[in-house]
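So this first bit is one chain, no partners, the form predicted on its own, shown in structure tokens.
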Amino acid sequence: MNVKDALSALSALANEHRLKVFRLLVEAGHEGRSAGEIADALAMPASSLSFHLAHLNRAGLIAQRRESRSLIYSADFARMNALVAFLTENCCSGGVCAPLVKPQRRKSA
């Protein structure tokens, strides 16, 4: 991943709604979710969701496929891993980094 791609991905994720959509799709795994399921899960109007999905798609963070009459969206795990690798490639200046700590889930307010 290059700097331009990383900036595009980070810019797409720097929005509360898009971050929620992306995290929901990560949880859904490779199966993904239909646009309707995403809208229902996040209580988001279809027009707003469409805007956010398009932004994530342009950044290469999600993939879209058609199944019958539904559009199914899924996280692009290769792209997500490439972004994480880009962000951590110089971690601890080549030394051993501290062990990862699993973040605790916070309840949404």
The other form holds:
Protein chains: 2
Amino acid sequence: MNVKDALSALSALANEHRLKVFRLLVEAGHEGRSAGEIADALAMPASSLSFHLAHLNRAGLIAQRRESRSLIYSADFARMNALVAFLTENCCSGGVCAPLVKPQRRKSA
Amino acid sequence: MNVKDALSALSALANEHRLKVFRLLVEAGHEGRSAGEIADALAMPASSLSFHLAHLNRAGLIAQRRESRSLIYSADFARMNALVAFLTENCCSGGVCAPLVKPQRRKSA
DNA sequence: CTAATATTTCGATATTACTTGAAATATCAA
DNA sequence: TTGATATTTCAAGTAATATCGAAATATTAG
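Output the structure of the form predicted together with the DNA; the preceding block shows the form predicted on its own.
In what comes next, the whole complex appears, and the chain from above leads the way.
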């Protein structure tokens, strides 16, 4: 991941609504959630949500697929991993800021 | 680190100039760099830099100390570590997106 | 105290981001 | 094809961020 991509991903996550959307999609796993389900869960107008989904999608953090009338969004874990790797490699130093690899708090998936 | 702090740190890093400043300070290590040195290195007007330094400082990603007439800024590695931990714990899932702990590309420090 | 240096704060402007109803597009079912 | 459902795109407004010269503040030296 280069600086441009990292900036794009960072600014995609640097918003309350988009961070919520992304976290919801992380919990949803590979299966994902439709735009309608996300809008219901987060109680936001469809057009507002669409704006934020487009932003996350442009940054490569989520994928979109159509299933009949619904558009299903899902988190792109590889991309998120690449962002974490970028931050660890470029914004940490001498091991001082190396990831702790804490035991993961697992949900259902 | 809570969601509010994470958003603050993400938006601080989600800017070309501030990411450059932060990376420069990571390389500078504990010693840090004065505002003037940073302005020279990145060729930006003092008042613009000051705006960005204040942003990073508010987010807790950098510390400020005075040394005679100069204000010295330095990266807060603990805070950066906390951000990476937040992203790993909250925005990854089932180990799919766990940090790889690649060998660090070391600079001088 | 006065001058010089280092940096921030102010203020005005410019740019970018967010919000949301309404209109447009896509899919499916009858 | 018509109607219903799901979602996006458009447009026009509001809000938040960024820019940078000039003025203000802090520190040191003479």
